[in-house]
Amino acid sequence: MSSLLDTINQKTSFDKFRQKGVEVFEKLGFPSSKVEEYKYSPLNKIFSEAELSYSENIIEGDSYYDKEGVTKCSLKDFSEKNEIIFNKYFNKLAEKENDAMVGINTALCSNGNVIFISKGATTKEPITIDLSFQNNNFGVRELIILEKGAIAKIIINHNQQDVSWARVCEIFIGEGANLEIVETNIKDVSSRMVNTIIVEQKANSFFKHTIAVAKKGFCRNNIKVNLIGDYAECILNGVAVTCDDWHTDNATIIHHIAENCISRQLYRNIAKDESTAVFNGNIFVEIGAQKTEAYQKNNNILLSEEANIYTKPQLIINADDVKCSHGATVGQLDEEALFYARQRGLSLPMAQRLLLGSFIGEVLDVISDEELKESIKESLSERL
């Protein structure tokens, strides 16, 4: 690793950061089926060593500074004309994570994207981030920062192909700010990743992630939420459909530290052929954090006796006055509800495309842009 940092040019504003990361990934490595958390996707079986490469991660879409108080540009750009901001809230998050695929990302972090919303602003229309790139990239790296009031709808397109790569994004969510994100990764290409989002929101703020998975290969998403101020609520939706041999895995971890917060968890998989879907959700509720409201479900169907699903939704509660609630599910299509389609003059293809499209429709509708919601439906739709 020490040859790998030989060769990036120690000239930025990451260099700082990047030995700190080395010394956690040479720590920790690629982790095993042995690592709890990761018991059913291996990363050392899916990527190794001889992968990692220092490589500029490519900035994709318009970048603007300072429009109406909204800023998209790159993390070397806005290190330069922002610096007191940068320092401030750039890896913060990040290197609290004891995390391997963190490590290996900060290590090898270059460039990214930096959404900045100012006090009060609101984006107009939704910013797009396109994420692609040819080579294996473990440092794609992502800012955004919301301060107090701020709204911002964002859409992250994941378009790779026949790549390795991992992606940190850290977020920042100030007082009584609102943000969304939707995020798809359902092109039609193959790749191996790790998405890894860590927010922290502060008091009455609104956080509202949904995630639509549907590709070839292999996909860990790590998606960490801390809700650090009163009255902070996040909606965590994510929907995967696998097929053939692919493997997704959506693992939460929701932190309650302030009171009257309110976080909400809907994950629904589809598995199809000889493929897997796991969910490891994880909601935690600290001694401070009283009233809080912690909802969790998980929901999955098995398309075929070779698919592989495992499901893990977890609640530990160290306050006494609190609602919390989580679930599993796994099944198959109701044959009583294959019937009745069948009754109403739909064939059997038809009618299991029917049931499996109001199955992942429900994760879907808290989207608020109507032409998104119904083109990711269209293309998940494609997969059933």
Given for the second form:
Amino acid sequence: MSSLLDTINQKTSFDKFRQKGVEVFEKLGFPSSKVEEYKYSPLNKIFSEAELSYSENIIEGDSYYDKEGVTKCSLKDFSEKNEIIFNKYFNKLAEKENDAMVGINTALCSNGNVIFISKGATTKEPITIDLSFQNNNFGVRELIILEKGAIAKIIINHNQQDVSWARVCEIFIGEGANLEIVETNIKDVSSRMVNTIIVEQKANSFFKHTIAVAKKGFCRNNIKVNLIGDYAECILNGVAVTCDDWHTDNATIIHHIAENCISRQLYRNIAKDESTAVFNGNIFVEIGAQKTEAYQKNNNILLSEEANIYTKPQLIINADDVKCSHGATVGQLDEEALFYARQRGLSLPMAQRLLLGSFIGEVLDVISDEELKESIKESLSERL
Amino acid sequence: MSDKYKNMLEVKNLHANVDGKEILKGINLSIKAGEVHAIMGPNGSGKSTLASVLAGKEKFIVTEGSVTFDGKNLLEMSIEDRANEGVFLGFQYPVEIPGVSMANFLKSAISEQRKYKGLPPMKSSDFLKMMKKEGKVVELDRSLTRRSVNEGFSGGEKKKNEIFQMAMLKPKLAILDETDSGLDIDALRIVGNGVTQLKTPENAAIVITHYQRLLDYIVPDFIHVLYNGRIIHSGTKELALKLETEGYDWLIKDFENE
Ligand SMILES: Nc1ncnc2c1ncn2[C@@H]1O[C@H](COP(=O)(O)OP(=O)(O)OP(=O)(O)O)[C@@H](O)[C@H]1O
Ligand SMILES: [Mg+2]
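Provide the structure of the form predicted in complex with the partner chain, given the form predicted on its own shown above.
Shown next: the complete complex, the earlier chain at its head.
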């Protein structure tokens, strides 16, 4: 570990955080199945310390600064050119996480994208980030900041071939700001990855995150949202299609800290062949988070006897005036609906594909960009 | 011999089980092209089961008897082959399919049917024209075809939508399972007239209902009373009036005294 640190360019603004990251990682190590949150996705079976590495050259695409209030650039550039804002936000969420992968990522923090939308500004077009690289990298670090009243749409496309990697993306959503992120991981590539997003929402802000995964290898998405301002709302949707021996795990942790906040989660998985799909959903309603509304739903379809579905919804409520619900289902396709479609003349495989499309479609329907929604639906259908 | 005198549907001594329980206990029914048959009978007598068995629903097991449709053994065919041969079932409880538009659903259905018959795919413009035309038959609000299949449709809209699909698919044999229940007077008139407009000398219909009032619009050639898995009485359209006023008790008593 420390020898690896020696090789890092120790002249960046990230350096002062590294040691703490090392400590967290060395204390926890890659979590095994004994760690509750990683019970069904033990990382010690996926990664080894030997492959820990980092790379600074992961940024592609254009950068711009304060284009009508919108900045998109690399983390390194941002830390130099916007030092005050960088210092105000960077690592403020990550440092509170007692998570091995956040630790290692902080230790090896190398580079990544920054999107900064200043007070009241709006992205005209959705900003697209293509995260595409060919080297192992456990230090991919990103930062998304929306100041008060800002509005943004961001599309993140994963396309990492044959690598092991970890990403941490810190997201700050200011008062009354509105952020939609669509994250796709549907390219025909193989990787082993842990993707962590940590979000903080201030009062009256809105956050919508939709993630679609259909990829070879191993994928764990940690989605953590902290609702710290009153009347903040988040919608978190996700869909995973797994085939062959693929393993996908969506894990959410929603912290209701302020009053009158709403969180809605809908995660659906379709598991084929010998694949594994996991959902870990946690809602914590803290003392004082009165009038919380927290909803969580997880539906799964098993398409083969050898496929595995694990679902672990958890709700911990420490306030008394709240509306919460959670539910998980595992099943096959609805017999009556199959009968209905076949009665109209559709063959069995066609009827199955139609219903699977409908199952997925409901999750993706929250995506505001029609074209993007259709293209994701299409890519996923091809896997079915 | 011309087709006119042959039976389109010939059900002989049909027995069917579900979960080991016998529901149909020897049904006999013959239907010729051009005819409308009404099936009435108390709740739980097996009307929907008969409709489902004819359509091929897999949870029902046929244990005895035969069903011939246009000279072919219907019981050997898959659900979709029966549909594409021209058997249409209007569901008592139409199923919602979120995220699939009615228009796309029907487009797939029609293209499967044409493939089955060896016909080339239908042109998009023809499809749209047909949707417009047939939508008018049941006064279906055009926005419904853009919505997901049956999702959020009112009870009446679902039933109208079944008739609309029937109009699009032009089956030889339409089996309508309580298409009149849950309809208000206007919707009943629309559905009834719709079915009548779609009637030709070449097709036939089985209309399952509890009420005489639908039969004011769709005049049946025969009425059968199903009770406890058997047809215990058949008659002409006047029978419906008698059943409406006197109920089924007199028939059931007769039947059980035999
Ligand atoms: N899966 C099942 N297991 C056991 N019995 C069943 C099953 N499905 C249906 N039945 C029974 O079969 C009988 C016939 O039901 P069916 O739905 O055909 O009646 P119906 O004549 O259509 O009644 P209604 O007028 O109420 O629509 C009923 O007694 C019903 O409870
Ligand atoms: Mg019934």
